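This document starts with one chain, in the form predicted on its own, laid out as structure tokens.
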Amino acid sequence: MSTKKKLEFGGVPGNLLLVLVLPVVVAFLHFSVKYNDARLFAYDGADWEGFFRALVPTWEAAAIYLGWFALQALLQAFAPGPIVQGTPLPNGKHLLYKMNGRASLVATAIVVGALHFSGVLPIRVLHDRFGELLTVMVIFSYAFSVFLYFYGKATDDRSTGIAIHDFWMGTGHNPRIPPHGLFDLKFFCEARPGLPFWVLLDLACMHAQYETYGFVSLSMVLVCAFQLLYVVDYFWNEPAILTTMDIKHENFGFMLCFGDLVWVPMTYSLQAFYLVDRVHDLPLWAGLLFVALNLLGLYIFRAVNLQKHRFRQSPETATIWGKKAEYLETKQGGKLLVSGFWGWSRHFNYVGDILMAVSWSLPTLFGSIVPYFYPIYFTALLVHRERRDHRICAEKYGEDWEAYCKRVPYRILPGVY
């Protein structure tokens, strides 16, 4: 079907540009750190030949990644875990999701540990073959997105009829295998292949630094610990993902597919890659300050999201800070939370995200802007996401959303924005 609705992310030209350029951005960041002394704009002395040679895919890298993806898919399908009901769909129905992230994470740790300590697949291989793996993962994400495009049209068609936009945004909202089964492809890819692989890349960098210098720097320990804590927290509170914008509103196309499978593990591990060959003294007081900042960010992120999640589960009985949750009732029947952190701003959880992002980069100190790519990009992403969410809600709730915005005037940071 066709639509005259304004297309997101720059329409067809913007969608096509993002599909083509995002893999180049990831590769360029890797080039900058490893082959150009973490410089963005100066290229004298850069090892272009080594960089392009490292990107050549190999069967070994393909076997590693496909084996990894298959392991995570098998764990999602068969590891034990409770069945949880998702938020209501527009037709009033609820999808079911299997929450076995904790069991899968433990099983993954056992398998990876066995492969490493047996010598079959030492974890440092992920660091040494980063370029090969990146190319394999990019090829896989393109191929998987083509599958999602046709599978979505065949099972849950929400396409616009504009091919490149539908490829970018997705043609199906909740593609499942089988179509009415329990294995939700978007829910699976949101975390399973990407988040644990990000942690493994961090550990590979830590191991590479240890083998090179005979010790692990405090900066490396902090970066790896902060990011491991984030991933463990995610799986510990796995059901909270069901109330996020990705799961509730987005179709599943190249945007989320590439983001989940490639962008997250291969760019979020940038700080650890940067630190492998950049060992510096970090004062203990600075390390403690970074720990405090990270824990504050994690607390805000988790506490704010849990308030919303618990409210969505039982809006009539939920309590926040010892009081009954307050909300605005909309004509569509939806309820907009206006108490607790959600009375401070419409997305105070983003403050926690940004604080954590900054704390992950600060241990790299200030020798290059490259390891600060994540907090810079992520802040821009969150502002853009808040704007999209605002537009979606304004269209959905109309005058009720205007009343909500008057009740909660700040978008992210109270008193500032």
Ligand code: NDP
The other form holds:
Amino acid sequence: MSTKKKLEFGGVPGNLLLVLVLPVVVAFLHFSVKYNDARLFAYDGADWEGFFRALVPTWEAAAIYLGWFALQALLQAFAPGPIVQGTPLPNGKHLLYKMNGRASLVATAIVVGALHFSGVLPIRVLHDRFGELLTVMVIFSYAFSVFLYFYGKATDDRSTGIAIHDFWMGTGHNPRIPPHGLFDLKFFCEARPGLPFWVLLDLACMHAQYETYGFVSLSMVLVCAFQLLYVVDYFWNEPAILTTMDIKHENFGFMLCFGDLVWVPMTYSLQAFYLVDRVHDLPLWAGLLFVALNLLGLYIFRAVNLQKHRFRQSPETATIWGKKAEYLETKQGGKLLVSGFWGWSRHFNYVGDILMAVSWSLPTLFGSIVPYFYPIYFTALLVHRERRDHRICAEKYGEDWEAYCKRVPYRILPGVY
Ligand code: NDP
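Next up, the form predicted in complex with this ligand, please; the one we just looked at was the form predicted on its own.
And the full complex, kicking off with our chain again.
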């Protein structure tokens, strides 16, 4: 690669900063919710000592996390599920993926339920030991990313030669174990250890609230139910991940590794953490409104993503809203869908994501901005992500992408942006 090409995410200084700062952001958000009365910028009365003590890693936390990771890896390798073909690679070949997310989720629920109800490992432990677990997971994700850096170079090299950038973005596109086997590390990490762990953290918070107050608030039920639904939906439609930007265009490095393994479970559970000690009366009408918003967001998110996924699987026979899918043929060989939601805007799926994100925070009401971290950060991420995807597609499809953008002029929100 030409080093003249602009490096993404702020080049070397930006990449280095993100590698160092992202774990601190996760820890700081947790500090804010649990040790600083959900304040971001005022620190009188903050329990710094308790916070730093909680972060000290322990062997128990390491055993819990490594056991969890190993369980998920074993399920990915051995649980039953269909083998599905990925979209064509630049060399025209297809990789195979084992879609056993549903069976893995059920097996995980059985194992976790057995550990909890037998008293061997009550779920609340995840809430009480959050700090130690976080430190362990951060260390693990750094170590794993170092492995990915060298393994990617050895087996599937797409590095630029700029070490910190390669560490951040990854050196391999589809690192697999063994190198040409079925266990795809990027596909596995996209969901397996992180998404169910996030649900367990939510449940641990719910349990902690129940043990403290003797009941679970409606807000807590809604947040946990919405997020559980999102995760179940992911595994229900698991093959749809194969046509996303992460699988198709990204290498597998610290960015995705840390994002999937640490950032997602440890920051997306912030609302549930916030609610543990904040029990407020949520009127039923408000609860119903949030349910409606969540379902609308989930519907948009899933329907838009499935339209593209089904089109990519069989462009000639796919139908959308009862009609044959319309598309633009490109010189590169690929086809770009222009009917259904994909005729409304180029990323209408992101609208669904944002509506869902807002609905996950509204049940916390308005006492602090911290539980709104997810919708705020995520909206910014999606705007940036759309621009990155635009650049990648413009490079891939050339003037056909320009023609597509003329035909579908809005980026995310039809008529607005
Ligand atoms: P998309 O699913 O929109 O995938 C983008 C890719 O789709 C492009 O690179 C291109 O790849 C292909 N594409 C673009 N336009 C068309 C078209 N008109 N017809 C056919 N193919 C097209 O985006 P993302 O991968 O960003 O996101 C997938 C979902 O995951 C989104 O809903 C997103 O919000 C969500 N997500 C959630 C995250 C979270 O933390 N909660 C994080 C990241 C994503 P090609 O042409 O090469 O096939």
